[in-house]
Amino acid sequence: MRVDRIELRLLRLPLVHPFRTSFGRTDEKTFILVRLLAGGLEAWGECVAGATPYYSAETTVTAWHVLAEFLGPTLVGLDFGHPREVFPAFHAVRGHNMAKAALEMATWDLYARREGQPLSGVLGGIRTRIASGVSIGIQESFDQLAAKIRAELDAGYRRVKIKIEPGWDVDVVRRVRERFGDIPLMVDANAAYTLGDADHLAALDAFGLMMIEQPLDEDDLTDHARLQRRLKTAICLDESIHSPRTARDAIDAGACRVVNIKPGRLGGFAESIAVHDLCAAAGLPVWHGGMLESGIGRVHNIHLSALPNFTLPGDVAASRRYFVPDLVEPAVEVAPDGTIVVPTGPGLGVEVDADRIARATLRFEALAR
């Protein structure tokens, strides 16, 4: 298999509410899409880099030119049986794990529909729907919170994260806990706190966490360790977790429970699924991380999701959460019970909205071979 043509198309699209975490606040998703044509077939991918490098090295613009300089060239002229053969013909390029992402995303997309298979067949996917949760940024006030998460409950959604930081963090979670009741219930830190900080976390131990995601530096694999020894509740890892061989290092320390996989940040569902498959040896469950993603990274999640260790809600919710309209037909939506549908058409297996596409795109730029 070939890849005949690779469009990359910068996008900007205003987000139905903005997002806050402990690194900042989001107001609209600049994002890059990638569409590969080869052999008659189109294919779709995303790349999760933000315009910010926060959560990430990796911003829009270092990811605009390493697809464009470095990427894309390599795989129009890389000749390929499997999409598992691209992540690894990318070795030359260090790091660049979501611009990597975008391309290997979309050859799972493109074989997937050469094959006449749903892209969760390909995957090795087993469910037919998957279970949704929700993750609530950082509020102005408890009663703003108090509000989100009672739609998002009334909606049907299976878990509720929530955002801490440092002065919204334990006495917040004991006010969700007392409103509430005994709901699935997680909070994420996105890197907020330190080692010095184990004894004030110790302290969410008394509500009954599905777990806490992400407390320290993302390089810190040690700390953690010593963490999760101090701390009743599961420690959930996600932006420490950028490789197999990481997700293997923070199982051997014991550093975490419980592994938030995000394709965007391992490189592609190839990388993913060894992670998964890691993570399900070591009877460790995984879930799915949520980037803020388009429709077309949203359904991507979604088929990765149908493996069989992704046992937890993701956060791979409704596409009106975010955006409106949305960049696919039929938009994701959420049932009644919080689950969403695997889609079971070729490839991702959801139509492309070309005009909504034209509509927000910022820059567009073609590699041929």
Contents of the next structure:
Amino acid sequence: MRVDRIELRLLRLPLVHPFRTSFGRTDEKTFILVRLLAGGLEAWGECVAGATPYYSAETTVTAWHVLAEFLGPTLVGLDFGHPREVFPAFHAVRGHNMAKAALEMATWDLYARREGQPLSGVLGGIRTRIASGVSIGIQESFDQLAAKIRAELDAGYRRVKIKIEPGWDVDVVRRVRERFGDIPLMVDANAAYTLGDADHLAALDAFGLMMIEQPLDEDDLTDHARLQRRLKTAICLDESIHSPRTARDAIDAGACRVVNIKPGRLGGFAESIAVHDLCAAAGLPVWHGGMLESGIGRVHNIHLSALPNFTLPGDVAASRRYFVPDLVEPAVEVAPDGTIVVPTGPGLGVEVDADRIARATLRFEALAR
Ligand code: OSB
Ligand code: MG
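Could you please show the structure of the form predicted together with 2-succinylbenzoate, as a counterpart to the form predicted on its own just displayed?
Starting with the chain above, the whole complex follows.
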């Protein structure tokens, strides 16, 4: 298989609701889409690098640079039999997993379309529907948070994750439990704490959380292991897990009991499947994270979530929480039972709306063989 042409587009889309975490606030989404053309077929990928380097080191500007100057030329020069050969072909480029993933995931879409199979089928998915949860940002007040939780539970979502930071944590969780009882609840700190906060975080043990996500620094497996020994609540790692090797090291160190898989953070689907399989073998459940993706990245995530060890509801939710209209037809919807259907058509299995993409495009570049 050879890619004839790669198109890069930088898009900006307003978010339906601003999203605030311990690392910052997002009002609009700036991101790169990649489109591959090969043998009369087209395929799509979405880069999850953001406008700012606060979740990870990559940004839309670094990703564009690495895609246009290094990864794009490598991919157009590559004759590959299967998309699992693509990530290894990018080996000479250190890091830049989000840029790598955008192209790699598009090659899986291309391969699936060529095979006439849904993307989930070529990835090894077994589910026809996936369980959906929501990630709720830091709010101005508890009442505002409670209103959001009420609306998401009413929409059917199967688990609620709330973002925490110092000053918006134990008391908020206590009040959520008082108001909503025994709902499936977890928290995400996005690395806002240090091991010195261990006693404070241990106060969360009283509330029966499903897990606490990424309490400490991205590169600190050792302190996560110390903290995990101190807590009854399971630690889930997000930012820390950027390769199958870091997943193995985290598991061996006892740094977590659950793993959040985001293909953008891991460099694509092949590496995500490797982490999925490694966690399954070690007896750790995984779930699919989200990066406020447009419909294109969102549908990629839905297909990967169909793999067997995605046993916990993920952050992959309905389009209407993020973008109205979305870039795909039909938009992603959540059923009243909190599930999302895995599309069954070839590749992504949804239509991409070229006009909406054109209207949101700020920058364009094409690379050809
Ligand atoms: O930590 O999971 C995270 C969004 C952007 C960056 C990091 C994270 C998130 C989310 C939102 O939690 C998940 C979503 O709704 O897409
Ligand atoms: Mg997270």
